[in-house]
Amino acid sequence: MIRLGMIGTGNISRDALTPAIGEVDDAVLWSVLSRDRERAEAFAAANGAAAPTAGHDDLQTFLADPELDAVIIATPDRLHAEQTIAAATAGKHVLVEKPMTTSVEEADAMVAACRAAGVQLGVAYHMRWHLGHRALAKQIHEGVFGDIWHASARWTSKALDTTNWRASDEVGRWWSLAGVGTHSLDWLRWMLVPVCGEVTKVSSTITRDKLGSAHDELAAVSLTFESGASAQFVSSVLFAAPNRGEILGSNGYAYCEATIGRWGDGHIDTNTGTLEFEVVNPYAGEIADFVNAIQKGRAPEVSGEEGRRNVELLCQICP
């Protein structure tokens, strides 16, 4: 049974990432830490957490207990290096949120403190654990649908004002970029690298300001492959609209209807019919594969190494 304690206690921690980790069976929702003692208290009881003192406020405190055995970081994105670091120090394995940090500096520190330690550093894309993705991946990557030449992501959301975290510069670097392009951004480079090489040239019009944030609002990404294949992602703030994502290769394609996004479900099509696939929890999917990475003594499948490479591509897409 793996212990794992959860930094932040936000949206992401209570609506996905604790109920998940009750989904693993080799998993225990172990101590919690918020900013706030009362906080983490009152998450914790509501969530089980086993430890005989599971709420804290204070990260050394949280992370002396030798019991721990792993922690999933769910707080603002400028706070994950200095969180992970000191988790690797204290011999913690790291699960943490995407993107993994707001430079490529600070990702190198962290996957050299994981290394140094002997601790595994998973960065969480649970689109990666939609099985409609993982049968579409391995289509893909059998060359299914021959040469992939195109494909293309949207996720979207509309905010009203600048009261989300990441429209600041305090705690965050991008704002629709980091809430949901970087999801685009890793799913476009699971489905094309390993047959269309990596990104070689990135270009983009970012949009700020509309809503009163010098952090983009809106960002169209076009990115270009080693093959000489293409890739489009769309992420923004300033409107809602059906989250999609397509395939087009020399011999078929794949569209994906709302199967980009937080939950397994939406539809897949392609050129000889409908892709059929169960639908299932993925951030319970990710957690397992953390879980499972821990046990056996190997990288999670979205290694640290891979969650940098996320990073560099956003600091070029948005400097």
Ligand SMILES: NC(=O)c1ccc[n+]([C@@H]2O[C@H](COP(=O)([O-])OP(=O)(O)OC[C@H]3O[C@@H](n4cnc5c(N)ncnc54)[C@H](OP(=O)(O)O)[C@@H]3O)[C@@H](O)[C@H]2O)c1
The other form holds:
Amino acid sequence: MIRLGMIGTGNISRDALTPAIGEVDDAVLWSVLSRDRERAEAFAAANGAAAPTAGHDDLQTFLADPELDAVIIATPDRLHAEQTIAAATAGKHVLVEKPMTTSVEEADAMVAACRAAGVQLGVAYHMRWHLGHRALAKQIHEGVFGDIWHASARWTSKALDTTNWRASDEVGRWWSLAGVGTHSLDWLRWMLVPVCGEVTKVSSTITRDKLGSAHDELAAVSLTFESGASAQFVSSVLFAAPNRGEILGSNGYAYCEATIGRWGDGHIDTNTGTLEFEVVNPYAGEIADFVNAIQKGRAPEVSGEEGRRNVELLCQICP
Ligand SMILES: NC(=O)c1ccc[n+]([C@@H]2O[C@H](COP(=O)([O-])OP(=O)(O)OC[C@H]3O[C@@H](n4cnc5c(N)ncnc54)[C@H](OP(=O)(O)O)[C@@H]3O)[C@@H](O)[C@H]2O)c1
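The structure above corresponds to the form predicted alone; please give the structure of the form predicted in complex with the ligand next.
Zooming out: every chain and molecule, the one shown earlier first.
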């Protein structure tokens, strides 16, 4: 049994990560860290955290628990590096939310700290455990669609104002790109890099200050891969449009309707018909992979190095 500590008690901890821990056989929610002790205790109690002292408001005390095996970091992006390095130094494995941090230097320091401590570092791109996406990636990588020449992804949402922490510098660096664009970037890299090689060129149009934020409110991004294939993605907080992905190859195509997003559903059509898949909770798959990586002493499926590459590209897309 792997004992997991949750850092942060916000949206993703409450709605997705903590419920998903309950779906994983070899994992238990052990303890919780919040800025506020009462909030930590309430969150721990509401979610059945198992530690005798389960609610904490001090990082070092939380990490000093010898029975704690690993942490899940679900706090604003600029806090991830310090929390990851502290956890690794305390000998705890780390699953950190996306984007893993906001600079390449910090990403390098996180990878180095986990390597030096001999702990696993995973980055939480949950769409990798959408079973339709997994089936699609397998077909792409087996050459079912021929040479892949173009792919696209769109995930947007509508914000009403700039109260979101991603809209300002204190604990955020990017807004739409950190909220959803980084997921589309990971999805495109997962689908294409094994068959098209690395991303060699990036260009982008960034829209700011329509809601009042100096951060990206819309990002329209073009990527070129080593093979000559191209890809585009759009992230935005200015409008909510249907989420969509496309894969276009020399022997076929795939259209993904509403599969890009939080959950394991949606629809995938290909040139040979519907791609059937079971709807499962992708967050449970993500945590099961992290737990299995700890047990087997292997890197999680989305490693710190992969998360670092995503951050490096985000820095080029929106310096
Ligand atoms: N994979 C996904 O599907 C997905 C979806 C959404 C978010 N995320 C990622 O998860 C992380 C958290 O996002 P979220 O949407 O859950 O954010 P959120 O709702 O604002 O929650 C963040 C939590 O972090 C803690 N925190 C510590 N210092 C903070 C500070 N200075 N300002 C604000 N919160 C602070 C807070 O918990 P306490 O008040 O208890 O300290 C807060 O509830 C981000 O990295 C985000 O990109 C991932």
